[in-house]
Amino acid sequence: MYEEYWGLKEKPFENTPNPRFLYYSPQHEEVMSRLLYIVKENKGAALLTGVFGCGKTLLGRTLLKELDQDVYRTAFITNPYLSYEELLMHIVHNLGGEPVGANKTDVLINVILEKLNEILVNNMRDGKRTVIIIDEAHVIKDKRVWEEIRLILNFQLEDRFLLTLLILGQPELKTMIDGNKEFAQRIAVKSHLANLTQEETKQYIIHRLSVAGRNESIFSDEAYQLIFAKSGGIPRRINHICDLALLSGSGEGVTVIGKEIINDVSSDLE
């Protein structure tokens, strides 16, 4: 709607987790470094937490892009909200497997597990690797789910992991981990996303701009101070804000964006 009015190819602050346009801050490339490193190593098991929309969703999905697809196969668990069985048909059917039941009382839970075993050996054999991504898993709240997935970190050979596990969730899923330690004990690496700094804000906005067709400055430096400040520097509503901003400034014919508007569009967010 208003791409052509500020010379843009696409919407550059869409709140969904397109990796083409992950900004890089400092933190982010630690994360990121941390999650390739687990599962390039084979390393078992990794923990990321963060707040509501700082972005752990769009580095899972940046993350399976860096991943040769070739060598790895992937699966990637956006509603981890299940029983433990239902989790598992989920991740064997992700994973390629051939469906096992339509419910969960359709199988044993063996051979759901009897199936998840075969895929991984297999694709040992093949030379791939099995990478299984759980996002959300806060609201896993069954201690038993836990639980059972600590156990499939048991599929492995003497000398490696038969699959990377990797766990994103909100900061409450730390405290959940924690206390299970056996489970937490299994976990490699855990890393967290904090929220974007005053500058981390500016470049993060002007970043997708750039990635949107936009080169030439749209907002004051005004505007991005308040941004940060109306934001508190989470992604998902910096987008929020300068979407409507942009969608507003076009509207009302303005060459730059300004405090003004800012203030406007955020009273609506609040």
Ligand SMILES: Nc1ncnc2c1ncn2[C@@H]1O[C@H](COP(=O)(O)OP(=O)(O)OP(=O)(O)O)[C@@H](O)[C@H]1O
Given for the second form:
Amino acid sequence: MYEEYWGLKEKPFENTPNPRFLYYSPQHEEVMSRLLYIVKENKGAALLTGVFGCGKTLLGRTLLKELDQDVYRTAFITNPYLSYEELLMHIVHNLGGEPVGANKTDVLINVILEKLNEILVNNMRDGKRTVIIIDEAHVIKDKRVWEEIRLILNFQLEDRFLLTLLILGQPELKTMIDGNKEFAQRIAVKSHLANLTQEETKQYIIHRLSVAGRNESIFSDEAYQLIFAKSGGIPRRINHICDLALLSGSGEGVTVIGKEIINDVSSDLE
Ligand SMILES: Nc1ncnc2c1ncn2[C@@H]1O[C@H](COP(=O)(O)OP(=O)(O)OP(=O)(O)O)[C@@H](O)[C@H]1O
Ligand SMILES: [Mg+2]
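Next block, the form predicted in complex with this ligand, ref. the form predicted alone:
Every chain and every other molecule in the complex is listed next, the one we just looked at coming first.
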């Protein structure tokens, strides 16, 4: 809609986990290198927590994209609202396994676990590595599901893990996991993503605009400050404000977006 007005090739502030737009703030970079380390060094499991909209899903997606498709077999579970049988079946299915049984209630959990084990061992024999990401894991409240995830982590040979498991979710996930000692001990790395700083918020905006094809600045310095204040440095909110500001600015025919427009468009966010 406003792309042409601002000389953009595409919309810069879409709220979708598109790796092309990833801005590496120091903490996003640190988290990514830790996740890559866990995967490449076969460390078993890692936990990534962070406030809502700060980039966990985006980092997970980007990580899978960076992995060599010839070597890695991956499953990205985005809907952990599943029951415990369904979660396992979903993982098996994502890893390319045949459906286990026609009706899920017919299938014993052990049968699905055996199937998963078989997939993991086959992957290893074929020289493939397996990575499973469970996103939004803070919604998992059922203890049986956590017990099952712990069982998955037990899949290992004497000298190595048969899979890498990455668990992503909002901050309360860390408390949930720390409350389960057996589980917490199996997590090799725990990372946390916080809000962007004021300067990072500005760099984030500049980065996304440049990916979308615009290298000259659009926002005034005061506008940047206000975007930070209104968004709290949370990327999803920054996107929301900037998208509306670009729309409003094009409607008003301005060449620079100042603090007035930011004030207007962010009033409904508060
Ligand atoms: N470092 C970043 N660079 C570019 N865009 C980002 C970055 N971090 C977050 N975003 C953008 O912000 C939006 C929200 O990010 P994402 O969905 O990854 O957050 P989340 O941490 O998974 O949130 P939730 O807890 O609600 O699931 C996405 O549109 C994403 O593109
Ligand atoms: Mg997410």
